[in-house]
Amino acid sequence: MDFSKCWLDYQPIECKEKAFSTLSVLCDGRVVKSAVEEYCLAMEAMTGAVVEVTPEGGRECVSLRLDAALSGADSYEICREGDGYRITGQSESGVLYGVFEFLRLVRTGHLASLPLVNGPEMPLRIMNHWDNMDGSIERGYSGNSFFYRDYEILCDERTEQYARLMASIGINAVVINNVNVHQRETYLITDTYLEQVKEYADLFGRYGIRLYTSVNFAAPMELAGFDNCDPLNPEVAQWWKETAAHIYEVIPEFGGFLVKADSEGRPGPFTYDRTHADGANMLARALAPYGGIVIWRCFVYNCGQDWRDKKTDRARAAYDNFIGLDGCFDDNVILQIKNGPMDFQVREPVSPLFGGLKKTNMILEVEIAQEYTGQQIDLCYLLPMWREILDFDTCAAGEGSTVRRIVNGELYGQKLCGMAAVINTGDDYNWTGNDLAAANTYGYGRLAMNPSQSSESIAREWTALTLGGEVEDTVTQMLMGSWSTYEKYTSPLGIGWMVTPHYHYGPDVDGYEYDRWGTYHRADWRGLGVDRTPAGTGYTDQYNEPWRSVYADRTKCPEELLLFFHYVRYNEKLRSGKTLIQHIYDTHFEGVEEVEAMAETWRQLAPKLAPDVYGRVKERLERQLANAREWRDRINTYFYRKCGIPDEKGRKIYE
C-alpha cells in the first residue's frame, strides 16, 4: 500500500482479459491524452504487461470515442463491445471520467455491473483550498501546502499527483488559494505570479479542471494605490475590467474569482453602504466577456457580538445579508452559502438560504477539513452528515425542494451550482495525515458526482481501493459510525462550539462564551440551550413551513437539534424517557467506550495491514481516545457542577 498515491495506488491483479492489453483511441485533445496516460499506467501496474495504443479498433480491445449527444454535460458510457470495452465520453472530460470508472471496476472486480452510464450531477464540482504562500495551510491538519512554499509557487510531480486525484473522483474546479487573502497572495492576478498560475492552469486543465482564486476585494487600494474599493466607483470598477482582460489574456481557461467579503475583517462593499449584489456585480462583468464565474461566500456576520445580546443571533447573519438581494446578481455570480448557518459544527440545520433564495444561483459549501470535528486525528466520516444535508427537504417550492435538487440546478433550472469543499490535504506522505481521513477527500468528489450512491458504497468503494477487499466490512463499518460517535463525546444536541477557542481541538466549554463570535451555549444552574424560535432570537422564522413550526416547538423539534433551537432544564425529560442531563452524561460515556471499541477493531486489523498504515493509524486512534476521555470528564464535570444533579449510573464524574 502506497499512501503517497491514495486510491491510485494501482496493485496487480489476476487478469484473463486479453482485451485490457490494447487501447483503441478514437478521440483526440489533451484531456483525451491525460485518460490515455492514466489507462496505460493503470494497466501496465496492475497487469504487467505493456499497453498497445492504437487508433484503431478491433474485439479485443478497449476502444475510447467521443459522441456528444450523449445525455448530460461531461458524461459516459462503459459497455461491452465483442470481447473488448467501450468507454464514450459527451466530452473529452466525459472520456477521462470514464476511465477512472472503468478502473475502479476492474480494480474492485465489479465489471459484471456493465453496461454503466453515468455522469456529473452537480455542474460544478469544487476545491476550496485555504493555502497561503507563505506555505501554511489556514486550518490545515496534515502538514505544509504542496502549492506554495516561502512566497514561490511549486509545480512539480505532487501537484501533478493531486490533480489526477482529484479528476478520478470528479472535481472540476479548484481555488488555490485561501479566502483570507493576505498581502502577498493579492499579487496572483498580477504579473508577479501570472505566469506561474498559468502553469497550474494548464497542468489542471489536461485533467478538465478549472483554475480559480481567491481575491482581495481591497486590490485596487493595495495593488494600485485607490482611495477606496467602492464597487460603484467607475474607476474600481475599469481597474477590475483591465485586471481581468489581462489575466484571460494571459491564461485563456482562468474559471474566475472567490470572494470572502464583509466578513472576519475582510474589506467589502459594506464600507461603503453597498450590497453585496453591487459588489458581486462589478467583479462580475469584469469576468463575463470571458465567460468567469463570481463565486461569493455568504459567510458574512458581526464577529463582534456583545455576548450580553440574547437578540443578535449569528446563525441568522447569513439569511439576513442576502435573502432581500434574491434576483439582484448578475447571471455570473454564484453564492457559495455553508452547509449550516454557523460554522461547520458537528451538527447544525441546514442553512435557511437554501430555502429561501430562488432567483440566484447557489453553491452548497462543506467542509472536508475536519477544522471542529476532529481535525483528521479523531476519525469522523463525514458523508453521512452531508447526506443529510442533501436530502433536507427545504419545502421552498412544494415538497422535495430538496437542497440536493437546489444545487444540482433541477429545481430551478439552474447551470452554475454544485458543491464546494474547503479541502483537507497538505504535504505529509499521505496527503491528509490520518490514512482514514482520505476516505472523507474522496467521498466528497464522488458524491459530489452522484448524490444517489450511499455514503456506505462509497465508503466501501474507498476502503477496497486503498486497504483492500479483506478489511473492507470492518473499515466501512468503522467510518459509518464514526459521525455519531464523535458527535456523542462532544457537544450534545446540536448545541456545538465548546472548543478550544482558535485551535478548535479538544474541550473548552466556556471558551467562546463569553467572547465576540456569537457562539454561545448559555448554560446556567437550570438549564442550557439558545431560544431560537419567536420569543427568543426568531430564527425559526427563517425557515419554509413545516420546518418554522417544527423547529419552534420544543415537543416536535428533533431532538439532534434540541439545544440548538432551545433553551432547555436539565431535568426536562427527551422522548427516550432521560432527563437532558443524564442524556448529557450517557451519550459522553458511550462515546468513549465506542472509541475503545474502534481502536481495539483497529488492533485486530494488524495482520491484513501494511505495518506503515496500521501504526499510523493506531496512533492517531489513541490520539482520538485521549481526546473524547477529556471531552467526557470536562462536559460531564462541567454541567455536573452547573445543576448539582448526580448520573443515576454512579460512574465516575470529577467534583
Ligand code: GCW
Given for the second form:
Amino acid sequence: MDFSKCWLDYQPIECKEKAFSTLSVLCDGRVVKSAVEEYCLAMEAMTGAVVEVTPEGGRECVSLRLDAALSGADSYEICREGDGYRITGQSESGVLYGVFEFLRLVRTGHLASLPLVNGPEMPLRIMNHWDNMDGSIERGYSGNSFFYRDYEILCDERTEQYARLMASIGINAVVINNVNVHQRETYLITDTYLEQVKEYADLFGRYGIRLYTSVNFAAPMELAGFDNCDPLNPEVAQWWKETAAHIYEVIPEFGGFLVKADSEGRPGPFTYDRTHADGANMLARALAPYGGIVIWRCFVYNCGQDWRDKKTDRARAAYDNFIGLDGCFDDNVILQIKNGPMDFQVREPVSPLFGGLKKTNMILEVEIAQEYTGQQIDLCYLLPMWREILDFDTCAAGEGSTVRRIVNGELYGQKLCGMAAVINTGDDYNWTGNDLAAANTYGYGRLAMNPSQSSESIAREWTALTLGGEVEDTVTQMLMGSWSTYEKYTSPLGIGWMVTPHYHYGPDVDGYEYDRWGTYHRADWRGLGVDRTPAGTGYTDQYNEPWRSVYADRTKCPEELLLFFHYVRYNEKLRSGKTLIQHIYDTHFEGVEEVEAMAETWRQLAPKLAPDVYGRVKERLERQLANAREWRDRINTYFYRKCGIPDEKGRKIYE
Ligand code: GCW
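Switch from the form predicted alone to the form predicted together with the ligand and print that structure.
Below is the entire complex, every chain and molecule, led by the chain shown above.
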C-alpha cells in the first residue's frame, strides 16, 4: 500500500491473462497516449510483464479504438474480442476513461461483468481548488498547495500524478486558484504567469481536462488602472475582450472563468447598481468567440447582518438575488449553486434555486474539503449526503424533477451543466490528510460520472482499490455510517453552525450567535430553531409545492431539518415520541458511542492493514473521539443550562 499513489497504487494481481501483455493501439492523439502509458504502467506493475504496444490488431490482445458514433460524449465500450478485449472510446477522453475502467475491473476481479457501455452523465465534472499562490489553501486540511509555492507555479511529478488521479475518476475541468482572488492571483491571466499556466493547461489537456481560473472582477482596476469595473462601461468590457483574446492566444484550450462576485467582500457589479447578469454577460461576451465559459457563483448574501434583526434571513439570499435574473444570462454563462442555502453544513435542505431557475445553466457545488464536517480529522464520508441532494425532487416541472436531472441536462436540455466540488487535497504524503478522506475525492468523481451508482458501491470500490479486498466490508461499513455519526454529535436537526468561529472545527454553541454572518440558532430558555415559515422569514415560500407546505408545517417537516425551519420548544414531542431535549441528549451520547465503536473496529483491522495506514487513521480516530466528546458535553451542558430539564436516562451532563 502506497498512499502517495492513492487509488492508483497498482499491486500485483493473480489473474495474468496473456492478452494483457499486448496492447494494440488503433487510434492516436495525446489523450490516447496518456491512456497507453497508464495501461502499460498499470499492467507492468500488476503482472510483472512488459507490455508490447503495437499499431496492429490481433486476437490475443487488448485493443484501443476510437468510434465517434458511440452514443454519449466521451463514452466508452469495453467487451471481449477474440481471446482478448476491446476498449472503444467515443472520443480520446472516452478511450482514457475506458482504460481506467478496464484497469479497475481487472483490479477488483470484475471482468466477468463485460460487456459494458458507459459514459459520463454530467457534462461538466469540475474540481475547484481554493489554493493561493503563497502556497496556502483556504479550507485546506492536507498540507499546502501542490500548484504553488511562494508565488511560483510548480509543474512537477505531483501535478502529473494529480492529473492522472483526476482523469481516473472522470474529472474534465479544474479551476486552479481560490475563488477569493487575492492580489498576486489577479495576475494569473496576464503575461506574468500565462506561460506557466499554459504548462498546466497542456498537462491537463493530455488527460482530457480543461483548465479554468478564478478571476477578480476588479481586475481592470487592479491591473490596468481603471477607476471602476462597471460591467456596462464599454472600456471595461473592451479590456476584458483584449485580455481574453490574449489568454486564448497563449492557451487555445483555456476553459474560462470562475467568479465569486459581490460575496464576502469580493468586488462585483452591485457597486455600480448593475445586476449579476450584467457582470456575468460582460465576461461571457469576452470569452464567447473562443468557446470559453463563465461560471458565476450564487453564494451571495449579506455578511454584515445584525443578529437582532430577525427578518433578514441568509438562507433566502441566493434565491432572492438570482431568481429574477432567470433567462437573462448568455448561453455561455453557468450559475454555480451551493447544495444548500447556507454553507456546506452537515445538514441543509437543498437550495431552492434548483427548483426555481428554469432558463439558466446550473452547476451543483459541493464541498469535498471537510470544512464543517470534521476537517479530515473526523471521518465523514459525504457520498450519502450528495446522493440525497441529487435525488431531491424539486418538483420544478412536475414530479421527477430531481436535482440530478437538472444538472445532468436532462430536464431542460442544458449542455453546460454538471457538478463542481471544492477539493480536499494538498501536498500531504497521502493527499488528503486522513487516508480515508480520499474516499470522498474518489467518490465525487465517480458520482458525477455515474449518479446511478450507490454510495455504498462507490465506497466498496474505493476501499478495494486502496486498502484491499480483505477490509472492504468493514471499511465500507465505517464509511457508510460516518456522516450520520458526525451529524449526531454536532449541531442538532439541521440548525447547523455552533462551530468555532473562523476555524469551523469543534463546538462553540454561541460562537456565531451574536455575529454578523447570518448564522443563528436562536436558542433561549424555552426552545431553539429558526422560524422560516411565512410567519417567520418566509424562506419556505421559495420552494415549489409540495415542499413549500411540507417545510412550513411543523408536523410534516422532515425531522432531520426541523430546527432549520421551525422554532421548537424543548419539551415538544418529536415523531419518535421523545421530547426535543431528550433527542438532543440521546443523539449526542450515541454519536460518541459510535465513534468509540469505529475506533475499536479500526483497531481490529490492524493485522490486515499496512502499519503506516493503520497508524495514521488510528491517530485521526483518537482525535475524532476527543472532538466528539467535546461536542457532546458542550451541547448537552449548554441546553441543560438553558432549560434545566434533566436527562431521562440520568447520564452525566456537566452543569
Ligand atoms: O464557507 C465559506 C468559507 C470560505 C469560502 C466561502 C466561499 C473561499 O468559509 O472560506 O471562501 O465559503 O464559498 O466562497
